[in-house]
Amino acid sequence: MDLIIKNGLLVTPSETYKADIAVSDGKIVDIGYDLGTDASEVVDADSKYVLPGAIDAHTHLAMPFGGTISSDDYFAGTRAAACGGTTTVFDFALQDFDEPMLDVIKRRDAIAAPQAAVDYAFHIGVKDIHGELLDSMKDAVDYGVPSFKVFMVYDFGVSDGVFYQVLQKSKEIGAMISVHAENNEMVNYNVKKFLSEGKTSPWYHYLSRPEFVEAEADMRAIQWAKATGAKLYIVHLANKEGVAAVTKAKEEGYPIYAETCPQYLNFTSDVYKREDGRNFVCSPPIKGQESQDALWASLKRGDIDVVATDHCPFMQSEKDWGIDDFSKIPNGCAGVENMYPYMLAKANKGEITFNKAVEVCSANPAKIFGCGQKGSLAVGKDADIVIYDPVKDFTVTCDAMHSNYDQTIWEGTEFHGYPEMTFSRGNLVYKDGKFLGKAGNGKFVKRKLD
């Protein structure tokens, strides 16, 4: 036996119970009482929670955007993930024009494989479907990447017609389509108008993309998914009306899934009035209090399925490009090291259950995206395990994080309770504030949807 974790409180989406857990060759091989101490390593988790590693289903590592590249490469991003209890990350591999989908995967995997410190998977960001490129989606599915994303915004966003064709194809080949839903024409009009009026602060980033700009696109995307019968996953849902549209679609029996992010759960649009408001610029922007309340209510009742991060940090000097022009601020915030600690701290306060935190951060993304070996503490699964100390106090500072960035929106956030140890396939990769893993130890996770 390689590892036995004793006396911990094991957490599943439906149960919390005291037991030992045994690991051999990277797999969980036994769960029970009094499993003994005959192992290379024995960890006493008395009075602590033992959880499945989180799965961050939404990151942008080394992503070109806004004239620069996000500050975390695959090593920095997965290192930070491990130190926050996340043992699998999904990154978006953006297609180039004229590029077949399988080539997208292989191009990005050549970068990720030698760098990744925990396991990783890809979604393909679709830009181009002309000629045989639409049919090449099936090659990606057959290879183990059955999830794709379309952007309804930015200069690389797709037209409505392309989005509709991608949905149709996904239904045919058994894929999942994710969508960044905002109305591009409304955004472009608002940005141009505000800048012409000399309204250049980060507050106008929010006003250029207010609630209805996201909500309208959410509703349009859901309607097309209904029409095609395709599975649809709405990323970084942030607005009240969009939440209502997701709830209605679920009640009608459609395979519509929704994700939100910690920044939308913790902050409101008032952050854009702060002196450092440019650091919070992301898209969709953080919304008002009513939307935040709706997100929490939806998460608690189960209509929001997943919490992920949209991790896409930039350096302070790059965020400062927009001091006098919000449209020049690279869009994105840090989060991969903060997601699980944030949600578990909410559980520790009693605002949600630990079971709910495990459900939305681990079990649900594993189920939705076909990660059969991930997302739960069960015999035969990968030994992706987090030991959580519910009495440890931790304050987030940039210096204490394990990314490459030099600013974070989570600066000064206090957590009561914090991950103490992280195991990736049975290997100790984090303990007591220190990263212990290695670049290249992460494996590419091939998937198949139910």
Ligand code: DUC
The other form holds:
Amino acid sequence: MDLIIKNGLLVTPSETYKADIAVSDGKIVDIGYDLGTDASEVVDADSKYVLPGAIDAHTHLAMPFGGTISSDDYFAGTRAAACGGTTTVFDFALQDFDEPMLDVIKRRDAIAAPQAAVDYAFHIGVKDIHGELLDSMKDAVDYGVPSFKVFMVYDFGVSDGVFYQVLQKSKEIGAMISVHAENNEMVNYNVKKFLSEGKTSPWYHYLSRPEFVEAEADMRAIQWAKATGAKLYIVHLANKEGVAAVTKAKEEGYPIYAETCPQYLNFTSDVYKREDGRNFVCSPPIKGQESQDALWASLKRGDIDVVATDHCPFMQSEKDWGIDDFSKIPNGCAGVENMYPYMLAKANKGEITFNKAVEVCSANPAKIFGCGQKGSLAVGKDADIVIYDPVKDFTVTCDAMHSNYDQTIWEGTEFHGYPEMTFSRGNLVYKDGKFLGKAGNGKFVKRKLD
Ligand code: DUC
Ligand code: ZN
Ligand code: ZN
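Having seen the form predicted alone, I'd like the form predicted in complex with the ligand now, please.
Then the entire complex follows, led off by the chain already shown.
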């Protein structure tokens, strides 16, 4: 045996129980009471929780965006992931115009494969479906990438007609469509108007994309998914009316899924009034208290399926481009190292259960995105395992994080309880604040939807 983790409290979405876990060749091979100590490595997890590694279903590593490139490359991003208990990241591979879908995957994998320190998968960000490109979605599905994202905003966002065709195609080929839902016309109108009135602070980033700008787009996207019968996953849901629309669609029996992110659960739009408000600029923007309350209620009810990060960090000097003009701030915040500690600290405080944290951060993304070998502690699954110390106190500082950035919205956040060790397919990649993994050890995860 390669590894036995003894005496820990194992957490699944439905159970918490004391047991040992045995690992061989990167897989969980046994779970039971007193599995002995006959292994190359034995870890005593008495008084600790033993959890499946988190799956961050939404990252933007080394992504050209906002006039620059997000500051975490595949090594830094996956190193940070490992140190926050995340053992798989799903990164967005953005299609170039005229590029067949399989080429998108291969182009990005050539960059990711030598760098990744934990396992990774891709969603394809679709920009262009002209000619045979729409049909090339099937090649991506056959290759193990059955999920695509469309943006309703940004200069590379798609038209309603393209979105509709992508939904239709996904139904035909068994794929999942994610959407960044905001109303582009309204955003552009508001931005122009505020700037012409000299309203340039980050607060106007929020006011140019308020609650209804996102809600309206959520509702349209849901309407089209219903009409086509496609599976739809709304990324970074942040507003209360969108939450209500998701709940209704689920009640009606449609395969509509929703994700939110820690920044929407933890902060409100008041951050845009802060002196460092530009560091919180992401899209959709962080919303008001009522929306935050709706997100938590929906997560507890089970209508929000997944918590993921939208991890897209930028350097302070880049965020500063927007000191006199909010529209010049590159959109995005860090989160990949903070998501699991944040959700687990909520569990540790009793605000949610550990089972719920495991469900939304690991089991559900694995299930929804067809990642059968991950997302749970069970015999035969990949040994992606986190040992969590519920009494360790930790304060986030840039210096203690493992990304390539010099500012984070999580600076100063205090957690009671923190991951102590992370194993990626049985290999120790993090222990007590130190990254122990290696670039290139992360593997591309091929997926197939149910
Ligand atoms: N929103 C962000 O804030 N950053 C990356 C992409 C996105 O949609
Ligand atoms: Zn987005
Ligand atoms: Zn995103």
